[in-house]
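Form predicted alone, single chain, as structure tokens, below.
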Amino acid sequence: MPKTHNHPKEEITVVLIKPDGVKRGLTGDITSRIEQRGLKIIALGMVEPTRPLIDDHYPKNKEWINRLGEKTMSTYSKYNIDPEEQLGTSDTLKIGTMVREWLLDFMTSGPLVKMVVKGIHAIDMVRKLAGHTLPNMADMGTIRGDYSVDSPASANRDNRAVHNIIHASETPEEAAKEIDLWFKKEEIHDYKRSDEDIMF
């Protein structure tokens, strides 16, 4: 498990273009918008993730599941869409379970890009870069508000997941997590920006 360090500067995040982003060809622009932003990517590949690894990547606790539900459930309300003549239950468990399967499909379709992100705040930075989780709510200028107009409505509709692009790491721990899962020791490389004495 990395280190945790007490400066801003020092923090670190994980960054996977997903499939759809991949597919795509915006794996340039992605990273160019984080290194833009005075990030550093210190750890970079493209795997093409197993089934049991993504298992692994997501949590597979009832109240992350759940949640997952109770997020569907929302959505249907907000659109008007019944979830029993939809998907056969208003169970938000059951939902849940279904939604986590639709992401273990989409992100084994296809190759992503891993990488390691550090920099002041890289947290924060990076999901704010990224925007909302859901495309259709994340705000212009954002990865996901410029580059998907997918929402959990069409998704659902299509029992699939929602196409948005890019994960990342949502906490620290999360972060620590994740590196671990995803990287070797020897894959991150760290080192010191030009700009870096410029910057902060």
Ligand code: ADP
Contents of the next structure:
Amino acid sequence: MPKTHNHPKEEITVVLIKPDGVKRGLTGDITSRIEQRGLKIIALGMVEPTRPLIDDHYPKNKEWINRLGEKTMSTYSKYNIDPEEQLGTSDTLKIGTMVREWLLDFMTSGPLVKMVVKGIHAIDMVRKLAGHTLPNMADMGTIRGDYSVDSPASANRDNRAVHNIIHASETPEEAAKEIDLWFKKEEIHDYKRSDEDIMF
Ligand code: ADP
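Write the structure block of the form predicted in complex with the named molecule for the protein whose form predicted alone appears above.
Below, the chain from earlier opens the complete complex, with every other chain and molecule after it.
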């Protein structure tokens, strides 16, 4: 990871409320949890993304695709499900490739809310608020743990991605790439919150 000399409170991250979150009316609660934690929303909008935009949003490298496949495999082994029987393969790369296609279907199935969030360790903080990627593993008190119940075992059986309400950048590099992809410069604003001087 490159060294950064920015002040920790300048860290920024991208949050997307996925179609399931928007359609379930969770936008207000999600933005509220982010703001309540002391993070600042500096860009906000609703978009209906094209498939190429989502295709560029998610990484295309083998490691990442393999990791998606591994998430399915770990759930399958936990619940004693035979991947060959369910998906016709136990090759994590092949499963990951299938999951990535389902993810493109899911992410283009309705409007998304896009946000840029700024604050102390914004990337880790938002991921902590979001909870584990797979709702079946997410802790109570997190967005996914409080509002979702999906699992790869169920989703993959129905040929779809896991519905887990929210996307949040994982690294500073990913955040920078996603800001360029989703936002024009003039869509990003800055201001001072009235509680900043007291909280940090
Ligand atoms: P995160 O969104 O927490 O960063 P990933 O980048 O690993 O998680 O995965 C991207 C998205 O793909 C997840 O948010 C979820 O919607 C979906 N997903 C991940 N793993 C699986 C899986 N095994 N089966 C179905 N969908 C999955």
